[in-house]
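A single chain comes next, written as structure tokens; it is the form predicted alone.
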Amino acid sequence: MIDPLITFQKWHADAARHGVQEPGAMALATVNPEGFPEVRMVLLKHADEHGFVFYTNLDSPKAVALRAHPRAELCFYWNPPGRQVRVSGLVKAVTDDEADSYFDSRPYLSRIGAWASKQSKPLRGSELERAVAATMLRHPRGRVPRPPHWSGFRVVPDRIELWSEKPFRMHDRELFTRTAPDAPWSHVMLQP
């Protein structure tokens, strides 16, 4: 049986070889607390048998939505080579150790920005620049601790669809499903 996670890893690497500028860019679809769908682009930071990880401000609309409805769908599209991967599943918070480790690996100004930005809130004048300057004074080029309002989420897949472009719209579509994170994958081919 094909493991869709191994195929994802190969396709992700292949997209980079084909010159896709940001192969980790993925559309994240959620349902907000009012029940409306919302989609936005985020960056994949890690994917393995435990799930697909991204990081964000915990006060952002996406984090609020994920706490209210902890399911999400991700969509990757790479052209070339003409492939798409859809991932659906439960969403769980990453551990503090994972969040700390990834935060510490970020460039200095990205860490400063995580403290200074009130993500998705209205911007008034030069308040963001002032917040960046104040944060830089508090945290000069040394260690910048992870803000309490910044962490990550892991989408634990129970459904993965692999789509590969073929001539005359005879695309290959494979759907993998499982009933639990440690359960084996079921597989079916779908018509294009």
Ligand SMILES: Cc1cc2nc3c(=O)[nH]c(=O)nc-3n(C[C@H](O)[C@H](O)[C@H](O)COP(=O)(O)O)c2cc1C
Contents of the next structure:
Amino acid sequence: MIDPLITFQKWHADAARHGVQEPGAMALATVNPEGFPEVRMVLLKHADEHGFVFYTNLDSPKAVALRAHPRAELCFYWNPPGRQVRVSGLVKAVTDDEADSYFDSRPYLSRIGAWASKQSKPLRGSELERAVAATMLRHPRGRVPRPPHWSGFRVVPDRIELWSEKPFRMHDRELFTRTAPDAPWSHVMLQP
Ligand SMILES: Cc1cc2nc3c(=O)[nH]c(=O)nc-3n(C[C@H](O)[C@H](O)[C@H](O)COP(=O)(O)O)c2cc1C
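What about the form predicted in complex with the ligand, after the form predicted alone?
Now the complete complex, all chains and molecules, led by this one.
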């Protein structure tokens, strides 16, 4: 049985080889507390057998949605070579150690920005510039601690669809499902 996570890694690397600018860019679909769908792009920072990890502001609408409904779907599209991957599963918070280690690897100004930006809140005048300047004064150089409102989520897949473009819309679609993270994948082909 083909492991869809291994195919994902191969396709992700193929996309980079084909010159796709941000092969880790993925649409993240969530359901907000009112039951409405919401979708936005985020960047994949890590993918392995445990799941697909991205980082964000924990006070943002996406984080609020994920706390209300801890399930999400991700969608990647790479062209060339004309491939789509959909990943669906339960969402878990990453550990503090994992978040600290990724946060510490970010450029200084990105770490400052994580403190300064109240993501998705209305922006009034020059308040962001002032918040950036104040944060830089507080952390002039060296270590910027990870803000308590900034961390990551891991989508633990139980459903992965691999879509590959074929002539005359006779695309290949392979759907993999599993009942638990340690259960084997089942596999079915879908009509295009
Ligand atoms: C290519 C791309 C990558 C992005 N990556 C991230 C990301 O990794 N984390 C993040 O919080 N926002 C990212 N954003 C911004 C989000 O799309 C979104 O504007 C922001 O997170 C607010 O979303 P929310 O209001 O639904 O929480 C990215 C935007 C683009 C276009």
